[in-house]
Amino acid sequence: MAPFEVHRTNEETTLTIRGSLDINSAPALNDEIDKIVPTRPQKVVVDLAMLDLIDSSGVAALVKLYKGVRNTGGALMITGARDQPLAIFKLLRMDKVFNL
């Protein structure tokens, strides 16, 4: 099973990430981000409820998505962050940026 899935509707784009978002899976996510941002989504929801582990490359990918969506006038919302990923976001003070 892929570590992430993208679902698009007219209202929003939902990105579900599961398992680990690390140096091994972040490049594939970056490729997907390069497909999402040019569509200029108004709202992107990133569901991290099934994400167990994140490292700096995973955080960098989410920041890239955040900046890309914001630069095209859209909004990004992260939901479901828990355990290790939530602790990393808090450590990096990204919980404020992502409103966690």
Given for the second form:
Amino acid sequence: MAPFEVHRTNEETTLTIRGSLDINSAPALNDEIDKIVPTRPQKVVVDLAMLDLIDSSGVAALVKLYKGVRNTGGALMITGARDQPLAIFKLLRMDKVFNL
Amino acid sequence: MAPPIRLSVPGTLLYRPIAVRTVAEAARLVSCSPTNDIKDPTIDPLVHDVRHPFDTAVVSAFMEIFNNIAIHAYQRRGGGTIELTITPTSDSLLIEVKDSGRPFDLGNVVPLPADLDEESLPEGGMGIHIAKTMLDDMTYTPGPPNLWRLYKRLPAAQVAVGRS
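Would you mind giving the form predicted together with its partner chain, to go alongside the form predicted alone above?
What follows is the entire complex, opening with the chain shown before.
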């Protein structure tokens, strides 16, 4: 089972990621991102409250989503980052860009 | 001192979870971090409980090095092994990682931009930066075999807490 699920409403697209987002699971998320971005969502919420582990491949996927959504005029918000994933975002100094 | 922990796995990403789990457990031997509440079904206590800062640092760094070997040394084709020798002490962890793939040129790693903003967010090249920053010492010696040495000390205050 992919470690993520997508929920769409008229107002926003919510992407919930759980478990480990890493080099083995990020390709499936990248495929999903390739479906999300062309829909030009106005608001995307990425919920990381259930994400336990992330590596650079997982971060790259989220950066790809962030840039894709922003480039099509939408807004992306990341919520719930904690523990190891939050430490990684801080180490990469992405916490400020993502408002974590 | 106990003898080192040794593990040999095929050099493909399929075996990454086994290696990561082993390293996470070894880190916990040093940090003495508690395991998760086993009543919480949402978290695998063996794989995902790396909330202690020491465990976070060790596992984060190791994941990137394993990725690097599988992708760059073995070019996603496997064909060799990744051999771990893990030496936990009361206040540190040393992980030696050997592979027989193509040597990696650390000098070609591009540093992250000094001022990160929306425009300069990187979509790659972060792995070595994560590993190096998370550890107290990291060295790489091209082979064969290629040898990564990953070293992390447990801060003194955490040693005291862990043993109390």
